[in-house]
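Coming up is one lone chain in structure tokens, specifically the form predicted on its own.
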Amino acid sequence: MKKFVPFVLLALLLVSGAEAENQLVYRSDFSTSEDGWYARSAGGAAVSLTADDSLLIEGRTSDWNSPGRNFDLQPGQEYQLSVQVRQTEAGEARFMISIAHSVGGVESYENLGAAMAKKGEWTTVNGQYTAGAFDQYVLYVETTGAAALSFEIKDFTVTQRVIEENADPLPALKDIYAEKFDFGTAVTYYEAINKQRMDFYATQFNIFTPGNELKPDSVLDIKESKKLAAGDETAVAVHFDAAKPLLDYAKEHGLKVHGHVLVWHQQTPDAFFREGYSTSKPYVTREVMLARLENYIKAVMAYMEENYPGVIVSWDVLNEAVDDGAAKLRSSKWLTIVGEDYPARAFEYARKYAPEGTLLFYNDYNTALEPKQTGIVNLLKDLIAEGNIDGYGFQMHHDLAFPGNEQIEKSLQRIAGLGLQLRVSELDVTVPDHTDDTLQRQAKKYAAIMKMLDEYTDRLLAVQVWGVTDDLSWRAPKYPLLFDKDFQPKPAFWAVADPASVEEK
């Protein structure tokens, strides 16, 4: 009997208070058949069973000639892979677990793990894979620099993390704060293509921000822009492949999206600033760059209005434009090529093309620190005078002691005093370890922040943590979020759910 567990029965259940473990979803059994494995080759290579329940491949002429098998993987799921390999023809040889995945008939490849196997010895090759959004997945075992080598495989295993359902549901943060502001999170592409994960997120949050998928390096289509530039240097081409999974989910489920970000000095291709969109050519003039900026913003807004009307309720028009150590604009290509009015022009174009009712924000970090805080205030005053900005987004990437609560409170008071609407766009609190004492201190910091924010609910539109589980955070080694890697709510979650229950001392 084949030792095979159907993937469909092991779907990842992301539910409150759940326990996670690695669950075996497939193990090869070559005792009676090839178990769905076949020889990947252009002809000549073949697989056969051996007396010791392994699968032998012979007749190879290329490294990619390999034993392979189709797998029904689930997009967004994380898989651990392992296989035993043995060869008896070379002193040692390099083996890889690889995957061929395809969508719309177009195939692409990834190498997932590798190991060196000495002659005559069974050797373990391990790998890992987070499934992308593809129509077909073929896992296979290949070589590097050993095209004609015959070899055996056995004990090919696939495991994934499974979270068992808990009968006691968590309180929903979006419901707790429904009368005050939206409560949300940031989501990456691989999270967005995982329906089970997104279904869990939707129980807690009602507004989402794509972590990277609406940044210029994801949206700008440099190849197509280069073609257009042959006839018009100001033309811009865009695409939204990375953002579509989140936008589709939000549209289908009636959720809000905050757009992040239109203009940033980072994660913007250098080619965007150069003649012909070529990194080998000079930078364009101010006039060309302004026209490209306008066309870019126009194209983004037009696409969203046509395909996702009403889904994106607000945008970070400009991100992190103020210098960290001075009360002035930071040095950037935008500043060098366009000049000090580039923030105002970005908001002018965003207001011109954004659908009616879309709110426009400036977003920055370290708002609690001087002299940066003064630089942010000065920039906001200039933008307010232009009449195209709606609000300010606080990136609260904090730790236990820095910045101090008094500094945070002062920054809230000062920015709120400008009359703008507010949002906490990126909230997390790092800690040095995850001992019980440290996690309690983290909870107190979260509670203190939420208590401060409660004073500004008349103008606070949203609070968004920057991620859901610690393991997927950009600050993962410092356990910054409300859930641990196993989707267990941390003390920080309960502190956010009920800040008043947390003692300040």
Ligand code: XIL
Second form
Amino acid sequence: MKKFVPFVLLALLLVSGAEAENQLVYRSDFSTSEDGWYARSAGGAAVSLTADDSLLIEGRTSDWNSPGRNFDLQPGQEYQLSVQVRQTEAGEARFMISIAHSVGGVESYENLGAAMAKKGEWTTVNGQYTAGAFDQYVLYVETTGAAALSFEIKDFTVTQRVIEENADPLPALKDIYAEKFDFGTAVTYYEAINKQRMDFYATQFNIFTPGNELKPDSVLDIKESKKLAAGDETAVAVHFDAAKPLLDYAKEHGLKVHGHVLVWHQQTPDAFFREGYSTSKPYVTREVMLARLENYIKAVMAYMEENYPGVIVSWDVLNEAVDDGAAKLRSSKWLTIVGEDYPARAFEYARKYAPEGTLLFYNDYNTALEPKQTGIVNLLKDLIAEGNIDGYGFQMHHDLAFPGNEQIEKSLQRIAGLGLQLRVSELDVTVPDHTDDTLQRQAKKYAAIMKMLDEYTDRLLAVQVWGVTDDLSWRAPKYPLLFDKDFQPKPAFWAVADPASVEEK
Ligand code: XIL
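Having seen the form predicted on its own, I'd like the form predicted in complex with this ligand now, please.
Okay, now the whole complex, with that chain kicking things off.
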């Protein structure tokens, strides 16, 4: 097959049982034509076929002068690349597989792999590329420090990591729990731009949280804020480039989004807290910081209301504000600069600017542990008294061995007793390996958690896993999720789908 295999064809191959994880989607063939390859140059360089069925480039005057070819890549998809190169003019030379991609006519470049080729020897150059969201992709083979070198290429191959379709359709978690709560997952940018992935996710989940893309380090536009600060220190500029693909997908398909997160001590640029948004200047005053916080929340809410009305149903207003080792607020720039009432102010502003009906959450981890649990309860009580909080999100980043089920149960009881709405916002369960036995034990832990949650369906709005396939998890080395890297459901998936089927030991 010479040309890029269209996706539909690939899908058919899969359904008919093709196993290969890495599917060949292109191999160059220079036996009869240039196969779509051309010389990238400002004039001068030219490609031609050789008697050896390779492609020769001559007349180069710059390293980027290269054989190149347009490819129809799928955003978010992972590709493995490989090519054979040979040169006969230098002792050795360095070759790279590179890509020129463009969106809206603006071209940018990445180097995807490199190798040294000795004189006269066919040498393999390998590369890897996860496609960004562009409308044109040109793969090419260039040199470094060998601008005038002529060289040949052959066997340029592109393979793709494909999502294997499951032979039998899986039961859908969102349908199983439809009467009780929403079932969701975190999704990051590269997943969100991958339509094939998203279409699969949408079969299982009805609510999505951007894994990173609505955090202040993705949203704050420091460069623009800096400019604005020259006239008004309290002004804040925001942008949503990273979050757009997920928001667009959700809007288009009628799916819900849970926003994460407005105020956090992590993934928030230090410049946000500084005069003139400059990391070399002193921290701003409490008054300026509060005004920035208000303006930030206002800008985020206004953008969402204008562009994605109704899509974001709830927000983590505040994340992880409680100390790990004592029942108090953790030390952070928010605490130092604003003071003890920064959580209350964040909820006040969120309530002020969020569209009516948007639910506002405090979100934290290790809820099952003391003294942190008491710190969380104290904070929640204060926030409840202020009247601007709707619920608590249990992250539930758990491990097979920890925390114990009784501890988790107790924390659910205690927090539920406060009268708030609840979410499980970031569920995953790490395990040390992926032997059958371990994966069964992981399934048991998931089942136990789901059984506990069943007691709280009157106030539980959503259960969300923190990712779908193990390979893309933030804790990937510990296989924490419901699907393996090839999209096959793990025992944990079946346990969540039907907790009653899993026996307690
Ligand atoms: C994690 C993301 O999954 C990672 O990609 C990132 O590098 C770090 O943050 N608690 C939270 C989430 O509230 O925002 C964190 O997400 C995981 C822990």
